[in-house]
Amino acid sequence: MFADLHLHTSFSDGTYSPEELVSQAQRFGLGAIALTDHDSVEGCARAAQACAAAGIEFIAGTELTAEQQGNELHILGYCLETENPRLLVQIARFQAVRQNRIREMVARLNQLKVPISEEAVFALANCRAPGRPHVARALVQAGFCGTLDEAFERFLKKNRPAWVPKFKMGAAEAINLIHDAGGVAVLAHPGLNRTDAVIPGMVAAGLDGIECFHTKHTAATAECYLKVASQFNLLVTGGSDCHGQSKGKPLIGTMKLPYQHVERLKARAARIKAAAPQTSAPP
């Protein structure tokens, strides 16, 4: 059986629905998939319905970007309970900060001389959790723009014209979020950022896990974080990343993870619930 723990929805910047997402998980038999949205769990619960009427085991994730060392950093977490106080508080932060990113992102596309409104960007995200990817749709379906590639070339990308950086909170402490709320925290596609010496760091904070199959890691990318993850004792994952149609070719299917994997993930949730300081219940 196999698993991809790296997938995105139109709760984030895919374009699969929930639903339709877990529809593709079965038609490449994938035994179990995880929902890790960026700065959302809020399309876990369709998912899971939708999974178990397909028989496919579903884990709740959501993916969270952190700073190291100066180091943006993608960290995943899993097993999450996504009813958690503290997680949805924070869920709630990260979003309002990411509407806020897209309304500069748009007013400095304006002083460009290129009119798209941030109600067209918001419309055509319909979620909590914009980001660029949204504003790059919206300049293609205007016609600034030819594709979205271009649109993050010529405006997007880090230090183009309409580019904003993006709030960032320390990797421990995101990492200490998942660990509340019940998850298990896992860097993601390390071979994406280059920051191999900030590994060791966030090992010491309580990182659990590394991403080390990537559908843009290559074979010995993927085998040098094999590496890492035996010198640091750190659980293997890996996931497609898929965004659904927003970047070319739908990516589930291309990335299956063996599912021993998944138990191992699994295992250091239910250790990490358990050590977790139990509150009483009110009188």
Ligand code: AMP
Given for the second form:
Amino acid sequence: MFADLHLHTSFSDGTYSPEELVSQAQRFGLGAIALTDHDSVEGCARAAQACAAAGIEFIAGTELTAEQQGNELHILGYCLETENPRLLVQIARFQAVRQNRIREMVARLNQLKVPISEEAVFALANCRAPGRPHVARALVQAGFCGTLDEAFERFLKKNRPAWVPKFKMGAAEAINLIHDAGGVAVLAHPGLNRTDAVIPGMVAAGLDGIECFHTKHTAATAECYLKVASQFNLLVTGGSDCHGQSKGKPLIGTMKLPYQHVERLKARAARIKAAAPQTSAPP
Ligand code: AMP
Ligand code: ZN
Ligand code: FE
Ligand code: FE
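Provide the structure of the form predicted together with ligand AMP, given the form predicted on its own shown above.
Expanding to the full complex; the earlier chain stays at the top.
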């Protein structure tokens, strides 16, 4: 049995609905999936329902954007209590930051004489956690760019003219938030960020796991992070990071994580949940 623990839907910058995602998971014979939309847990209820109908195990997750020592990091939260009030308050805050950032990016594009409207971007995004991929899609749809890559290269990449920095919480704060919601905190695609120096600090802050297997990791990269996992006694996870059709061919089905890692993840989640009442109880 295999799992894919890194998937996006149209509740962030993926193109599949939760139901479409689950039907793809079924098509590729996955036994378990986790939904990890950026700064959102909104799609989890529908994905859970579709998974139950399809006989697939579902893990509620999210992918939070954080920073450590000036580096942007993505932190995955798994087995989350998706109704956790503190988690929902913080997610609403990150979503507001994302929406304001869209407005600022559109204003910069307008100053560059690229007349796209924020309404067009929000209509296209149609979610509470819009991001640069939605601006890129709007630029392509309006004919200002030929491809999404061109939109990023010309306007949206870091330090390009329409790029706007995003407020990010600290990595330790993200880990705490995930633990508080009963979840397991995992460093996403470390091979993409190439910020290995932050790992010891994150482990000290309570990091539970590391995403060794990812579509953009080579076999050598995966091997390198398997060693890091064993060195720091971290859980091993993996996923395709499928965004549906938004970046060419959908990636779901290309990364199959052996189920034993899901069992370990769930065992850790159970321990975190069991510990939670003690940590939050009054002295
Ligand atoms: P944001 O969260 O708004 O900063 O946007 C980050 C998202 O943009 C991530 O899902 C990235 O995978 C995506 N992204 C970054 N660079 C590119 C690119 N050149 N082409 C397409 N998507 C990209
Ligand atoms: Zn994304
Ligand atoms: Fe990511
Ligand atoms: Fe992702």
